[in-house]
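Here you get one chain, nothing else, as structure tokens; it is the form predicted alone.
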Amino acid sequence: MAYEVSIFLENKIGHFERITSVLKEAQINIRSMAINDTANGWGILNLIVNDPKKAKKALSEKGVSVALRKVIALEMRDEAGGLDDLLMEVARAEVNFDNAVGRVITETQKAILILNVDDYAESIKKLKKQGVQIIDDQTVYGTSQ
């Protein structure tokens, strides 16, 4: 079971560097990230790292306001038309997301789609059912060799 850590961050200078200073100094490397602004000068910042408990914990000795999160992430082709033909099979699963995130990994050719979902569990069950290849923890944090 992946995590995505999600942070809650003020927009202001200055901020953002304040988290990755505080992973920087915990010896965490950081995967993939997004930030969406969300109102009134704050935002919430999401990343996958190479070890979410460690991050977590660092972040959170720190006085930041952190929270891991659940994620399911998927194989992909790294090649034109692979993102659309995992999106087939992931509506065909019916399971619907409310963030992504991909990455591509250099190493292996391959790509990965993050999902956030409400119902972590059955969209689990139904990606297996239609066969969508779910990716192991090592893969998606970088530690598989």
The other form holds:
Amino acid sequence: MAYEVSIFLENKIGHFERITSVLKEAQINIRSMAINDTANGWGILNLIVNDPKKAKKALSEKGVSVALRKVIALEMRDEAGGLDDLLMEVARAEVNFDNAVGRVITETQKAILILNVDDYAESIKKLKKQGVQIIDDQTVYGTSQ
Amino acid sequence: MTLEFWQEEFETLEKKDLQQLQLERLNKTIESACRSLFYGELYSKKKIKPGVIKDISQITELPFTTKQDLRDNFPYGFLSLPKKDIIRLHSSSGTTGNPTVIFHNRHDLDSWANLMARSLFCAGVRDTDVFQNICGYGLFTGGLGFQYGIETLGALSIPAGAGNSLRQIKLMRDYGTTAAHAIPSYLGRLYEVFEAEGLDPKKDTQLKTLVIGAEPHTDAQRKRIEEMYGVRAFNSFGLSEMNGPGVAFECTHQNGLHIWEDSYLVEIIDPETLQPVPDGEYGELVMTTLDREAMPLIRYRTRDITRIIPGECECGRTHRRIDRITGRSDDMFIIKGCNVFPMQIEGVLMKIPEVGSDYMINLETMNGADEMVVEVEVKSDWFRGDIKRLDSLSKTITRQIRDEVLAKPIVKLVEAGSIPKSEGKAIRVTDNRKNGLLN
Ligand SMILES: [Zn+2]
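Hand over the structure of the form predicted in complex with the partner chain; the form predicted alone is what we had up.
Every component of the complex follows; first up is the chain already shown.
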């Protein structure tokens, strides 16, 4: 199973840079990122990195509120209609997700879609039953390169 | 249930008998106060004469005494007896301006020791206990105040003094300490030393009673201390102007602090209007000594905020109970027409494990309206990366603070470690309002 790194972040100047500089120092490669903002002056920064556990450790040591969350990575065709087709499949599998981020993996000429789901095990089961291709961790983290 | 008292004849006095005793003692107090420079001058100017009070409710006709009065008349302006009759003084550190100093004759010290013994007995301490007083001795009243009380009660006293946690633990283990007195924040630190030594106070000591006080704390903090040490912890209240510890104390029902009304006349006033508030409502505690000869104080404004708990206590003591101190009237601020004490907000946050108890209150003018912005830290170990969960946490805190102080706050979740750690009574309020009252 793949993990994303979730970080509590205040919307203040310099706070984002603080996170990225910690990760730079720990030699962590950020593969993709998404910020979930609220209107209340804070948000959650979700990162896909090459080594989630190491990233969490490095951030925790600096006192950052950080958590690893299981995500589901799905393969989609890197062409017109690719995302739409994939989302149709997900809907047919009756899987609910509250956050998604897409990304192209240049080395494989494929695109992946990363989903946050409430019930991880159940969602995996449903997607497999629907025949949706779930991408392995190494491809998500990009550590095979 | 067995009813047990240190002085049943005083502790269970019927209300009318108690008031009669108060009236006699108040007039005696006024008489002796008039012999002091301060009250002599003040009362002759206001034409207040001994015996003028016919009913205890007339106390409100007398002027207040403030801490500033004590400072302005430093050192001997409040003495009602010649100096040769005085045998001890206690004083505040007085880091700004004159210190606050209180004088005692032998009667005063005996009376104080007796009240202290009554207080400890009320919390279940007996002459069979080994009592370790973890508290600074010297000018501070907590050391000698407890010391004389423990001895009067007849328990074995260990005058351990403050600090040196390893020695405190050794004393506890060597002599089988069963009861101790300390400030709540120190008990937290002492527990860490127990842990670091690989010891568990629940198993490795014989502690069963802790007396805590001298700094404001919440009921949640008390429960935490009780769990850490496997004891019952009792809240004590006192202030040096009223002798020190032994003014009000919790009984074994742990439901408010009996304030000894045969020795102190108690009023609760609105700190803004200076008018009395009904029982049950919060306000500033105003006290009059009824049994002090060397230095009587009449209608002294303590600045402590509390309330009278309505109703009777099951223990049988008729002396009314005050609630734990929720703050100082100096700390109070008014927002959206509501009187707010920072301790009320701390009390709400203490109950929410995700945020702990570090907070900041910023009073701001936003779009022409005054707002109370409460910053709370999201604790790292509770963070799950879930935005919905944090959102609902923020709403919960907002609702609970509003229910407590009646004004709706703007709650801001902030990163762990971004709020400076509190040092006991640290100021947690900043007032950036256009017409702010603070600062
Ligand atoms: Zn009681």
